[in-house]
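Starting off, we have a lone chain in the form predicted on its own, written out as structure tokens.
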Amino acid sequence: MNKLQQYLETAYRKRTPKSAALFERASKVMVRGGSHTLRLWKPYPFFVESARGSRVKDIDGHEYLDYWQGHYANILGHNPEIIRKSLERYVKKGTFHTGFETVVQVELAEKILKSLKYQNYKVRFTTSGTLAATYAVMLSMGFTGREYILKVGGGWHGASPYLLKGVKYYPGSGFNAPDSAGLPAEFYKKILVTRFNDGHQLEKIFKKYGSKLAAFILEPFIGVGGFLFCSPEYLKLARNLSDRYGVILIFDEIISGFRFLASGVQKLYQVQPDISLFGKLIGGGQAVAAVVGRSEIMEGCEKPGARELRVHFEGGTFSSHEEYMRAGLAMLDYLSERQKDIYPYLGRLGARLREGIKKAFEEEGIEVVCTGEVNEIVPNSSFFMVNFPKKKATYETPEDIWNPEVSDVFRREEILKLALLINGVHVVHGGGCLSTAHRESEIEKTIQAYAETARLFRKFQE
């Protein structure tokens, strides 16, 4: 442990004694003290007492400006009034989970399809991005009769067993290694990985494996891989190659869906996939994900009287739970009605934050690269990720973001996080996303927290 890390951990422990005690208690009954690895940062996470708007409050009484916002699901901030009011009316009826079909799921499905303006597409709901990605791959395999899947290195599609390869960067093998124990070795041989935005490599893989590929799945805006947008040429090439070889093109828009406009970011690119995955925002803070696909593919879920096996896409006990559907519908209604104001506002704040963070570090002689910038297709971005270059790089691929020889990953993931926490700001992967609850004054406060961090970094370098 270096001196800076020791200083930060000491300050953090002094600040959060109640969280430390609760984490010790949790560690006796839960794996590593919790249920989601990303939330369990070192030396321990703070525990939340309340959350509202742009802020969360821990059990020790400290407030943090939060840029994690429910795994990027809370575009209106924590506990937004519009969602609370829609659910209060529902709860007063005395109806909770029934296990029956309700009208509101139809309305939410219609809303999603209307936003995309596609013909002959259908929706099926489930409760997580992991399940949505899993079912999308199963549908693709069932429809094509093929078993190979192509994905992008650095792409995260939840813990779907069909896609747990090429998520984490491993020195020596890059994004081309299995990411989980507990799966047959043969399984990984049918998961192929290609480089983000590399059209030449994509053409080579399709030429070699195209007749075996069931699906190509990618994020038009890659999340964990570095907050990077696909180039329009790459998405169009993906569409053309998929058509040529009879491959199902899947866009994972769990993060990007309804985040840059009141629809999928695919609408800005004008590239239409065969299957789209939506989650996070479409649930209004509840457990909702959706698989949206061409009708002939989606009908693989239900084949009454057919001899061939159907794809067993049942969605789960809580799929299309009425409370979840109502929250999602309230969210999408709000975004579509106010999109001319919401997205430019978030874009302005995002640009100001990225610019301010970069300047704060530059003034201390520390080079940083803020990803999350817009491209020629997407006019506004509310995402930011702070990277510390070790050598010159374009920062256009997940390899630049996660290769420890290119970027100081440890400084971004662990040191920066603690330094910001003791200054009242919570981030993940060096940054996060904005919500409409964030105000310009809070952006300035956040920039000051990064400036304090930069001064601390310089002090311990001397």
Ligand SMILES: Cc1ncc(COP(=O)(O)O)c(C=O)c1O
Second form
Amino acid sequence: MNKLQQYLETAYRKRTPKSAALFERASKVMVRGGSHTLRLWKPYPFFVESARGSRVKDIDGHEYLDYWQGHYANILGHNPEIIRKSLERYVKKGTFHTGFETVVQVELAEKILKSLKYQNYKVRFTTSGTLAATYAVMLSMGFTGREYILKVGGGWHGASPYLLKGVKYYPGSGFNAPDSAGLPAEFYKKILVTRFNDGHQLEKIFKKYGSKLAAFILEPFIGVGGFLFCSPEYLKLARNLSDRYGVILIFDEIISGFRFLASGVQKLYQVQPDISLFGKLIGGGQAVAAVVGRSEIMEGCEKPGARELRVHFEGGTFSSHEEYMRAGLAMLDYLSERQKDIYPYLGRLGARLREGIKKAFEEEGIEVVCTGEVNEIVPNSSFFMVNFPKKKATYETPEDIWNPEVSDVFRREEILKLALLINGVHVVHGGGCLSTAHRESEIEKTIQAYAETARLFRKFQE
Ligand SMILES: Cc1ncc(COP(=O)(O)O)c(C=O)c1O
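Can you swap the form predicted on its own for the form predicted in complex with the ligand?
Shown next: the complete complex, the earlier chain at its head.
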């Protein structure tokens, strides 16, 4: 452990004795003391007592400006009034039920389809992005009768068995190794990985494997891979190649859906996939994900007759649970009614934050690259990720973000995290996303926290 890390850990431990004790207790009964790897940072996470808007409060009484915002699901911040009210009305009615079809799910499906404006597409709900991605792959395989899947290096689609390759960067193999134990080796042979935004490589892979590919799945705005937008040429090429070889094109919009406009970011690119995946914010903070695809593919879910032709997409016990659907509907109604204000506001704050952070580090002579920038297609971005380059790089690919020879990944993931926590700011992967609950004054406060961090980095460098 270096001196700075030691200093930060000591300061963090001093502030959070109750969380430390609870983590110890949790570790006795829960694997590694919790339920999600990303929430279990070192030396231990703080435990949350309450959350409202831009802020969370831990059980030791400290408040943090939060940019994790429910794994990027909370575009209106934590605990937004409009969702709370919608759920309160439902609870007051006192008619909870589980496991029946309701009008609310129809309304949510209509809302999503209306935002996309496609003919002959259908929706099926489930409860997580992981499940949505899994079902989309199964539907593609069922429809095409093929078994190979192509994905992007650095692309994360949840812990779907079909897609757990090329998620993490491993020195030596880069983004091309299996990411999980517990899966048949056969699976991995049939998952192919291509470089993000590399049209040349995409053409080569389609030429070689096109007739074997069931689907090409990608995020038009790659999330964990570094908050980077695909180029419009790349998405168009993906569409053309998929058409030429009869491959199902899947856009994973679980992060980007309704984040940049009140629809999929695909509408800005004007590229129409065969299947889109939505999740996170379409549930208004509840467990909702949706597979939205061309009707003829989606009909595979309920194909009558031959068992082997039917894709077992049942959604799950809590699929389209009324409470979740109500929250999702309240969210999408709100976003579509106010999109003219919401997205430019988030974009303005995002630009200020990215610029302010960069300047704060520059003033201390520390080079940073802040990804999450807009491109020629998407005018507003509420994302930011602070990277510390070790060598000159363009920061246009997940390789630049995750190769430890290019970026100081440890500094971004662990050191920066603790330094910001002791300055009252909570980030993941060096940054996160904004919500409409974040005020301009809080952005300035956040920039100050990064400036304080930069000064600390400088001090410990000397
Ligand atoms: C792009 C993308 N796809 C899929 C998923 C998986 O969603 P979930 O965590 O709801 O299973 C995530 C989660 O972060 C994601 O970012």
